[in-house]
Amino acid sequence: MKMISILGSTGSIGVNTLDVVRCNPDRFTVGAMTAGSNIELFAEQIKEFKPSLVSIFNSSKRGALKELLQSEDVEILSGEEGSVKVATYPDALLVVSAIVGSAGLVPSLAAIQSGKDLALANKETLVAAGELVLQEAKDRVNIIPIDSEHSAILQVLNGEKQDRVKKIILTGSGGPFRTFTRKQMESVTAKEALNHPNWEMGDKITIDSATMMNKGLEYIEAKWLFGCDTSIEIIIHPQSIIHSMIEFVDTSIIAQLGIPDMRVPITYALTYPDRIDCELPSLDLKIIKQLTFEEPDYEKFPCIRLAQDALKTGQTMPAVLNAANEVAVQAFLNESILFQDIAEIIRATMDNHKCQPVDTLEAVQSADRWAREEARKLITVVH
């Protein structure tokens, strides 16, 4: 029986993780969980899975959560301190990091520092502080990616020698605006952007998919997970069946295929390096019939290039990219800016940033705070 802790149990990844646990009660148990502010769903999860420790990130809702859990034998904490307690829960062997955004960085680092293997869905942790995170994890714990693309790469690389890899081919669906013209994209709404053709995800990640910043962040994450010297190519694959591929030095290409359901990579992360039966429908290629591929349109989706530029610049620039993106996405969801303003806010924030070395957590957090303030100023001008 493997005990796990979950950071972000009420989000899309957290809900799917709990469904995997629900389907495998003889293999997994939940020792500790966090949530953001959805206390109703969180309370239902706590009553079902009986963790010993929970934390609500929104401290103002701690009292209301206690009211909902009067009959439960559970310790209730709140805020970042509570998230860190959950991340370092002594009896947990694995921590699932499913918090959205840079809020996942501190508890993810804490989990690593306490010797826990980390199942990572929070890509912002490596985007903002990849060097720090890998230094802490080196020779101590496993970082097991949950993103379908990075899980695919991990699976394809299993048993292969790193120096035999020629190229990582990172696939992406292209999001809801793949076939839109630039003119059409000038007037897209948040409702349209949240209508992803293949995946059911949280709002922030779905908007990132629509701008294709999601692919840019995954590009940075892949560099940290699988080696900065490895060439990475991004390719659009609308069917979301091939989750990523590896080309080896002999020109052989090996792909990982599967249905577009996050419970598949989550199950692999929870059982890594083993596999277990999964009660999901098998992929039927006869029904799919064809798999197609396209070159990304970097002019229509400038966020991809912004992420690549941020990684090339290095130091605190990826943290600035990530923070500015979070602020701009929220402004778009609040209807304060247009869809195409998202990339412009990020670009301007990056242009105004003076990079610093990423040698401490404080350096990352300082860059994050600066970028958020700068992005908000720019949004005020735009609005």
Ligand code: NAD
The other form holds:
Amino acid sequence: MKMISILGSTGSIGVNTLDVVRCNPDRFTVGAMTAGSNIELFAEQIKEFKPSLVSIFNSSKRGALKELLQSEDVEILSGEEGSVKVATYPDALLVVSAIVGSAGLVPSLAAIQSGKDLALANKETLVAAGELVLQEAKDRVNIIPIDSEHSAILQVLNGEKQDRVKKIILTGSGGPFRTFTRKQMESVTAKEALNHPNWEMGDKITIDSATMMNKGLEYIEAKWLFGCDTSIEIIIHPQSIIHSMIEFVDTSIIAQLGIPDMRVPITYALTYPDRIDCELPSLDLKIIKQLTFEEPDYEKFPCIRLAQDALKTGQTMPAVLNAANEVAVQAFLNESILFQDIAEIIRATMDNHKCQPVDTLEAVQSADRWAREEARKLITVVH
Ligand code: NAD
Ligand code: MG
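Given the form predicted on its own, state the structure of the form predicted together with the named molecule.
The complete assembly is shown below, putting the previous chain first.
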């Protein structure tokens, strides 16, 4: 029996993770879990999975959560301190990091420092603080990606030597606006952007998929996970069936294929390096019929290059890119800015940033705070 802890249990990845646990009661138990503020769903999950420790990030909801859990034998904490306690829960072997945004950084680092393997969905953690996170994890714990592309790359790499890799081919669906003209994109609404063609996900990553910042963030995530010297090509594959590929030095390309269902990479992360049965429908290529590929349109989706530039600049720039993106996405969801302003806000925030080395967590956090403030100022100007 493997005990796990979950950071962000009420989100899309959290709910899918609990479904994997539900389907495998003889393999996994949940020792501790956190959520942001949805106490109704959180209380239901706690009653079903019976963790010993839970934490609600929004401290003002702790009292109401306690009321809902009167008959349960569970310790209830709150705030970031509570998330860290969950991340370091002594009996858990593995922590699923599924908080959205750079709010996941501190608890994810705490999990690594306490010797837990990390099943990582929270890509913003690696984007903002890749070097720091990897230094902490080195020779101590495994970071096993949940992101479907990175899970695919890990599965393809299995048993291959790193220096036989010629390049990673990172696939992306292209999002809901792949075929839109620039003119059409000027007036897209949050509702249209939230309508992803292939995946059911939280709001932030769904908007990131629409701007293709998600592919930019994944590019940075892949560089940290699989080696900064590895060449990475991004290609658009609208069907989301091939989750990524590797070309080896002999020009052979190996791909991982599957239905677009996050329970597949989540299960792999929980059982890595083993595999177990998943009661999910098999991929039927006769029904899919066609797999197509195209070059990304970097003009129409400037966020991809912004992410690549941020990584090239290094130091605190990726943390600034990430924080400015979080603020801009939220402003778009609140209808304070237009879709195409998202990239402009990020670009202007990056232009105004003076990079610092990222030798400490505080350096990352201070760049994150600066970028949020700067992006908010720029939004007031746009608005
Ligand atoms: P979501 O918005 O559905 O869920 C986020 C979870 O984090 C919720 O439980 C929320 O309550 C919690 N949360 C938010 N802020 C918090 C805070 N400050 N402290 C504690 N908990 C907090 O998001 P999601 O789609 O599940 O994505 C989660 C992460 O996984 C993101 O980083 C995303 O990029 C990544 N990811 C998601 C998918 C997917 O299919 N959903 C795929 C790949 C990667
Ligand atoms: Mg992905």
